[in-house]
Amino acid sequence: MSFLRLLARNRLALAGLVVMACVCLLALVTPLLPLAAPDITDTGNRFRPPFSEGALLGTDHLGRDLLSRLLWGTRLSLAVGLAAAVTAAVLGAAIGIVAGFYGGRTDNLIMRGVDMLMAFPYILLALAIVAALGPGLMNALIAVAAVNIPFFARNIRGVTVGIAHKEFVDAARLSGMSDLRIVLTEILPNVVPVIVIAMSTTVGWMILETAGLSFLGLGSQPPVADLGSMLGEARAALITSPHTSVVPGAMILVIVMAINLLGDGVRDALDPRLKSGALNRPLPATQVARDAPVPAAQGGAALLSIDGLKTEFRVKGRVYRAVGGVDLDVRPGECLGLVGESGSGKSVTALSVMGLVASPPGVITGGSVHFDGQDLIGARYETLRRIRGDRVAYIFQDPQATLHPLYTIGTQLVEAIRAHHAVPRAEARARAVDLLGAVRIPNAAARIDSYPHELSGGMRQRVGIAMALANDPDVIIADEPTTALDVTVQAQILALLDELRRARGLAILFITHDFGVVAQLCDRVAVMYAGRIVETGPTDAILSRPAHPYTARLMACVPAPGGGRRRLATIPGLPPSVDDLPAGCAFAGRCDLVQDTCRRGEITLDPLTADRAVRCPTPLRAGAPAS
């Protein structure tokens, strides 16, 4: 997405851009407009009110036309403010790059000098500089630029330090490039966006500072006027003729507000982390735009039933169909394993269940998710908030990222309990201690006051499980909760989940791509590829007799202990891009058993036996072992 399109998505920034474009256009065409001379006095017509004949905005205390002086003063204020910003940015960036690139004693000397400048209040430092140089607009420009140089120097120095030790800079040194050339070709291009962002967010303040100096009589000198000197001259008549102050004051307000709004938009549009829809505030629940009738609730024993679920990501005019029509159900006390390669849509399916897919860019476009007979897709946010963490809990893959680093684990557990149940804090804390004991954290009463960084990875994962169990949920969605753990801790976590499931009758949707985990924990398994379920059935049957070629190839990639020197298999090619899925079977391009029927029409998930289904026109023959 282009810079202008990203900028336009921020409505306040767009408004600032429009206003500044109008102001700049007026400043540029001012010499061409039929205006009265801004410095010609006419004391007989002093303090004429706005909308007087021949004086649209009235006149000042010397009878000078306020409209003419306003436009010429705006032109001068903009020029001085922009010049000060460019000067401060160039000098500050140069200082910051030199300090950050060379480091050591050079960095110390330069940055201590910058610290000395920053120790003075900037307005007092500007006044001291003007007092030393004498009043005048050019001296005010120098003063404003000088007091802002430390701001740029510190920002650019911090960025440069992070870049100066990167591998590409080391490679440039090894190639024999001089320091100057490295700075100009390797460092500078990487810091230019930061310089532009800093300029866009500070130029408004520089205009305001210049106007402040002129207001005090230290900037532009009579008869030449800028916005600040116009305010200074009008203060004596603030009560009797307020329009002489309101006119330049309103223009300063408009310019500074517009530049600040535009600067915020420029900062966001230039930040690569804020692309792909992140400039909009995420919705509290995933956006729903179903383009087909909502499937009715299915009868039966399923506690959580997913029917035809479709989730898309709409990015830069492209549509990524991450989930393309998923059908799953989980019964009380059952563990359903969801397996597949990375990027197959497992996590997006799980997040869609509770409306946790970020919008934008995520959109649920079809299907339903019935929990205890209620459709959660499109449900009111209050309904989702009441169910999330209470009746349906989520165990995330990385507890280090999901646990708040500034709060103890006890505080977070207590919050999880009290968010859904009005219990005293002491009772919630006692419940939290019991939960930590239930997930086998030793000395739980003491550990409850530990911070996440004080726990090992296995301990943090146990805390995540305890948080999921805090309100005795009916369903737990576990998104690869053991991937980052070592084998011993992983076995302990799996045994714990299995024990809790059997003791509490939990329904678990367990996401993984480890068939060993599936064999140990899951009653049934669903295999996912390119956003769709390709095979489902009892765990033992699928692991011993896979029907879909993709399932067989996945299992062949798993090392088997005691198998001798068996060659480890791989699946050729890569999964298809979900924004351009081929017709027919999505796995056809990687399958060595592909036939013409595999590349035509819609491939449906058809029953294979009473408890198994497969999405393949020519499934592997019954009884064929995985190979």
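Positions refer to the first chain, counted from 1. None of the values given here were measured: they were computed from a predicted structure. What we label the rigid core is the largest C-alpha set whose atoms superpose within 1.5 Å from one form to the other. First, how it differs from the form predicted in complex with the partner chain.
Once the rigid core is used as the reference frame, the Cα position of D579 differs between the two forms by less than 2 Å. In the core-superposed comparison between the two forms, the C-alpha atom of Q374 has shifted by less than 2 angstroms. Comparing the forms between the two forms, the C-alpha position of G589 differs by less than 2 angstroms, with the core used for superposition.
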Second form
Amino acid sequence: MSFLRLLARNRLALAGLVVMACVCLLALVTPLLPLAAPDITDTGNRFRPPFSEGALLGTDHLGRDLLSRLLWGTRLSLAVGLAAAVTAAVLGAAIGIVAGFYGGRTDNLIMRGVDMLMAFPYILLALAIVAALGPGLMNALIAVAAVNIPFFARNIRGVTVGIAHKEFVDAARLSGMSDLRIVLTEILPNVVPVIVIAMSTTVGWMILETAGLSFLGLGSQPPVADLGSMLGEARAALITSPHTSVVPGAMILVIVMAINLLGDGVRDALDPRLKSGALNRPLPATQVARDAPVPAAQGGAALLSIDGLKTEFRVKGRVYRAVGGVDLDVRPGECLGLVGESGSGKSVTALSVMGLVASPPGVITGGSVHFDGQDLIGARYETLRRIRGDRVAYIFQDPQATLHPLYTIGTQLVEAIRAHHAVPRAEARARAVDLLGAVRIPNAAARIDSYPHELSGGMRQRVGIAMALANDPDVIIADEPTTALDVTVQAQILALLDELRRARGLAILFITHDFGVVAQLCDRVAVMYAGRIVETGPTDAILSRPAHPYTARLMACVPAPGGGRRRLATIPGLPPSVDDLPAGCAFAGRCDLVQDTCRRGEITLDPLTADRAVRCPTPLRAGAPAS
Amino acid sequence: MGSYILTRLLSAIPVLLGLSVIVFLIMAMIPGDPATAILGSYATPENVAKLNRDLGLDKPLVQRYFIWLGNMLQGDFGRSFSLNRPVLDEVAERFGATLVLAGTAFVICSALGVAAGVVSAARQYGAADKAITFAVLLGISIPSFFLGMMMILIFAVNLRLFPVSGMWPIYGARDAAALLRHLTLPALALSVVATGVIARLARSAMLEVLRQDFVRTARAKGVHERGVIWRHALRAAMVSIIPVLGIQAGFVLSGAVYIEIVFQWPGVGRMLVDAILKRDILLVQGGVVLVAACYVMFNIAVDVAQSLLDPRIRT
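With the form predicted alone in hand, show me what the form predicted in complex with the partner chain looks like.
Time for the whole complex; same chain goes first.
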């Protein structure tokens, strides 16, 4: 079973399992062991220290053998804790399933009651129940179980509600099965893992709580003792004979810790989200592991020069080469479009520039990014941070997710300015109002105190642009800034960007999958496929006469205005997976014009004319009109 | 904002009524006859019947509930027979001591727990993360009463850094310094479990938030990593941390009973345990209702704090 294997792989959980197994085994065989009777008092031999003759752990305040009492007490504590857990789980699950399955008023009534019980401070409720029933181990068990029922009921109800409206339950209903049978055959099997997780995370608590009630004198009554009442009785002699307290206390600690380790392991093994390791936090800057010599900057006049950039994602022993050696130059005041399908590596290229690729799992494994003569790949964090947002700024795709939801846009703009310039808050705020005006946000002085959720999508993206402009950067990297917006808003944002770059002399690296956008904004364009540039050149030239078959096919996918009668072209097949790229041209499998040479060796990006290059052994004839 | 607080306060009324019903029903479950319990097994039947009449126990259950509720609303929680004084006076006096202890512990576990969780998440898989994770595991596994006893043994008896027990010195001034010396060990012992639970949750909440796009935006802006973690990520993570702080406040408040016993702290928890052992039902009833009601009000305060932190809830 994969579940057991996962559990076994978790060393800590395994340790917990081993310890628990030993404790349980000891508890089971206690009656068979040659131990002194746990309740025989011998006041002549009180408080004997550990390792005394005939009493390995010493004796307690009545001269009873501590080892024997410890084992019998452990047995009792485990039994009571487990019984409480099972009782709470069974009753809680039953209540939760009934509430979740029937819904409506039944659900409402039950959950109100559950909420009431949960409004109590936990141990207080247990105390009230014991107060009513009277002290005693059985009553303590009932109290602890009762207090935990709401927790199970609420958890299980949530899961049941999710299942009760699934198709297979409807099907069972239509086939005339009784409610009881549906619950037993369709619902229960799906709920059991949740019950197991909930039990594994709470059984430790319940052992602690029953021990606690016994410690207070409200649980097991003399002469029978569980671990809690042993500790409670030893408290009077804490200072003179601490070992009588340490022995039962340490045992509780060991048991609860082992159960918690095991419970975490069970939860990790059963919770698929944790299994995938999706909960890795990204480092402040992408990890760099370059194994080849660092290429020098190629583009002479370029402001931003990317050379041989390689970025990969390392997930569970597989390596996805998202960017496989990309060269790009952005000159001052120029807008360069980077075009490709989803998954072509264009966003990863853009994020690699400032080390913003989530890492782990991302690693930059080669190449260089020169900005203003300095290589940013592998630069110190502080160097990167000083450039980020000050000289190279980003605009991201979805302004709903990329703005902080809990700060006003003013606060976020002011922060962007003050991250790089020590200006007084009031001055930064005045500048923020100017910025909002510059990106055409009406009534900027009032809008600045809005939260992102109070703005429309287009307005939020204007804020995103204002934030990128905050420190008058030299380069803006715009990662599909208009994709999440509707078409009319898209056009406004593009017009705004175009105007701003001409007015401020900005260089823009514009990432998009849309050739229409490229035509409107970009001076030059680079087409990316499976992590590499396949064609680059001036926008006009490429749009009118694409040289790479992929470029031509991609352009054919764009609906032409007015040409409504044409059947919209698609490219058959899918891009190759970047963890298993074929030799030769990555597009060969989907290309109409494929030849034998396409599937061999390394195909290089060769100059076509003075300002164009293409990565294809048989480029389309330059001059052939786009199909 | 004002209307939000008002709505929340109004919504507390049914919860408080529900609480009183639950407490009343639990107390009504008591097997046997409370009058016999009070008077002892040698009481004459006449005396028992008279006391039952005096206590109103001969009336139907529903009527008894409303009488009890009406009396409580007028501030009459009855008289404790074991202490021979009004329940409200006794509870009010004891509750002050519990609040000092639980309040301090709550501040400690909130601050320490959140800080540990944030550091742990920011240094995921690093040495600090591993050390914190282990400490947290130990913290949530150790019974607070055992921890308290060990603290007394080490810090009070052997190292003589703190007094062994009590809230005030027997002789000497009852000033803040004396209180602080007496408070340190019990407050720490009480806060350990909650610190662990909060640290755990804060860590996973932070890991969740750190992967979100707005964190990348903050980094792209050139915000220093400290600001990214503490200003951007923590602020967003607090939205899911605060409800847990509310739940842990309940654990700290009611878990104080163990610590009050171990450290001889004159709080309401110790009073309750004594009352249970003496079968002083009115005192238990009044104490439980009052503490639970305070906890409900505290949870409203938590909700209000939550809405202050998250503008999306308010609108």
